[in-house]
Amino acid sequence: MSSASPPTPTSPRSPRNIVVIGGGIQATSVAFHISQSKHLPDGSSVTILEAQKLANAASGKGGGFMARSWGDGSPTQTLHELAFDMYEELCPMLGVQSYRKLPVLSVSPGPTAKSRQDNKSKNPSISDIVPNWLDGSVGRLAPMGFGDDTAQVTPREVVERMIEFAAIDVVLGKCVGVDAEVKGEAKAVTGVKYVDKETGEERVLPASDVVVSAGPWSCNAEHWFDGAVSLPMDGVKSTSIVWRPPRDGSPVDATALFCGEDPRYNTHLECYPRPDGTIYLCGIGGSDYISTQQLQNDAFLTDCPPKEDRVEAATASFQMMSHAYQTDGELLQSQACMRPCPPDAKPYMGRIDGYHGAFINAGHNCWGIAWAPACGKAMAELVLEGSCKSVNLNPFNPSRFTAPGSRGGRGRKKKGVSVGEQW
């Protein structure tokens, strides 16, 4: 579905070198359908480069929902179902335990009480998926999908165990720029510069290909490639917290929550149960925008804290709605993490122009983890057979925002690649 690529210096068959830059399940999910593919040549390496430590960021704090009809129609419609799908074949094949379908409801804010409700018996027709710890006071309870087509995983799982089974190298190192060497009429990547996390030393990880997977810190390859491609980038810092699971031992309801606003608490809530007797929540609002500049300046990459205000203002809205919370609840953790946000809400994925071996996947908001799967094939594609065929990647377009002047490579037809319109 994207256009073909431009020749590489090396035969196809030659052995790779790739290095994915980032720890989350994004980057993960690349690395492992690269390390997977029947076409990555033999003696080939797959790299991670991850500055912090796996799943630091949204991967490690996330929900990990997922819908698989609920795509607005756009071009990320594919993304949601082709990722679903996977989900339910990789989990098991991963070993995945956290992973499950379940069903969801829509929640509308109750009165101001705080006695137990019986809210099975107030909701004949769906008392089968009302959960026995939403007992508090509640308004008009509405189904959103029986477990079908939505479906949770824990993702910082998913991504120890993709890295497991692969067998993925991982470093541990900030990326300060990219080795590229010139190449006709373009740059061939040589290698990633990086400084090593535990000794501080700047050093280079050979690299035949790079795919830049940092999440929001993404931004940060438009200094790595030269001003090539110029990648704006919103972060939307939130917090979120989780329950413990009930001291007595009892069973958690697996029923999500997708909550309406809430004025008395300034809240949106989201709750999911996980299989593990603890329930996340997060649309706690109180959300920060963190704008290109600052993420290019590394903010919040090594702590990301939680707003003491919105913890407070999300547990007295969940135990609003959950008369066992507030009287026997204990809060585990609360944090704070951020989701990438271009300004067409679209991810970047695809070739950096004017550069062979050069790759992005990064900027897919509060879907990221959702897609990962499919994000990861389509990369996985593109990387090693040249184009993409399970996705349409001409919408995600990494250069959709770069001016003609400042792309790598002259304004006209680049080696097979249509350049489009914007020429």
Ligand SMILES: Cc1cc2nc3c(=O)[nH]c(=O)nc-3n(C[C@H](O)[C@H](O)[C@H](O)COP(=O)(O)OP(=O)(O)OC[C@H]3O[C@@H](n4cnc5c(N)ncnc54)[C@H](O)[C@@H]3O)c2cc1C
Given for the second form:
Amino acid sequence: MSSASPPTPTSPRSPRNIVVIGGGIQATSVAFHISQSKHLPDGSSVTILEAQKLANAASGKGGGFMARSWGDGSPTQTLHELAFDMYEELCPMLGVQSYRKLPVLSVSPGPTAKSRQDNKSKNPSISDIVPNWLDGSVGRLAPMGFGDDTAQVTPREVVERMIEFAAIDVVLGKCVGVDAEVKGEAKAVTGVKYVDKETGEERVLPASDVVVSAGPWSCNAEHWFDGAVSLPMDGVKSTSIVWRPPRDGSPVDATALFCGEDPRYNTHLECYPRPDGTIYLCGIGGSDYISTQQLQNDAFLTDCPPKEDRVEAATASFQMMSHAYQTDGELLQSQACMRPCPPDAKPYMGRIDGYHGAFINAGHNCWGIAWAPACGKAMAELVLEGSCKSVNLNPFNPSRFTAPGSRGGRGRKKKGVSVGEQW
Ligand SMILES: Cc1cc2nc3c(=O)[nH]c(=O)nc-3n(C[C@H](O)[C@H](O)[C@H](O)COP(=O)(O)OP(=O)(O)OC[C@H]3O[C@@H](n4cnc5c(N)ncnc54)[C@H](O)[C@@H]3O)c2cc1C
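Okay, that's the form predicted on its own, but what's the structure of the form predicted together with the named molecule?
Up next: the whole complex, starting with the chain shown before.
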């Protein structure tokens, strides 16, 4: 369904050296699906290049909630549906323990515990899914799902299991550029330049193909491909917290909560109890918008501190709803991470014009975990088969913000060398 592919410089069955930049859930899913594809020629290599460590950013700190039918009918709907179904098969195959379907309640912040009791008694179907830890003061409760099409997974575990299962090579180092040679009317990728994390030396990974999948920092690819593509991106930086499992080992009921805006604390909590007994909270307000330019200067790549005032606000807001956690709750973790947001809230998925063997898969906003299997599958098809069958990638064209004259294309010259007429 994707647009016509430019000719590949090598025969389809020549071994490929494929480098995927990033070690989050999106990059890992791309590398995993490429490595599992029957279309990967024998003798090929698949390598992840990660600047810090696997799942270091949002893919280690995001909620991991997914919902099959919550799309708004826009082009990303297929990603919701395909990925939800894929997780159901993938998680048992990979041995992922943190995956489960779970019901979801909408909660209006409210003054009394009594209103909760009223809610319970009036609607037995709600009372079935009100979790034991929601025993404090809340307003109106309404079911958003009974667990048929809503699920959760702890994203770090998915990343680790995919890497292990497919035995993908991981190189720790920060990508700083892409080597390419002129090939006919375009350029062809030959290598990926990186600074080795341990030694600080600049090195090159030989590559026939590169897939940029480095979350919000993927906008750096504007420089790596000499301005052939414009990748405007905001990083929305948010704090999240995780509560320890109860000390007495009592069960933590599995219902996710989506809470309305609570003006007392400026929070709109999302609560995800996890199978390990922890409760993850995001939606705690006070997010910061990090610009493309800041991201291109590697803002928050090595260190992404949480905001202490938001930790306190979220703690107070949650403890108001949960008497159990007010009296006996203990924080395990406070952290922050960024979700990657292109201006039209659609991901960048496709080829980088003007280059053979150059692709991008980034900008999956607040659904990057939920969509990861579908994105990985789609990109593997595009990279290995030349077109994508599973997902219509046209709406996600990475060149949609690129001025026509600068698309690595028509008559474009680099150091005096013509690099392409047909784009
Ligand atoms: C608070 C919060 C809660 C969320 N909850 C959910 C949720 O419940 N469900 C959901 O589906 N989504 C959720 N998301 C969104 C989701 O976390 C992201 O969309 C997703 O993790 C993005 O994955 P990624 O692999 O593209 O990027 P990231 O996880 O950001 O990974 C990018 C990686 O690239 C590496 N990198 C950067 N630059 C370079 C370079 N130059 N060279 C090499 N490596 C580099 C980084 O070190 C990093 O490891 C949430 C996000 C936030 C902020």
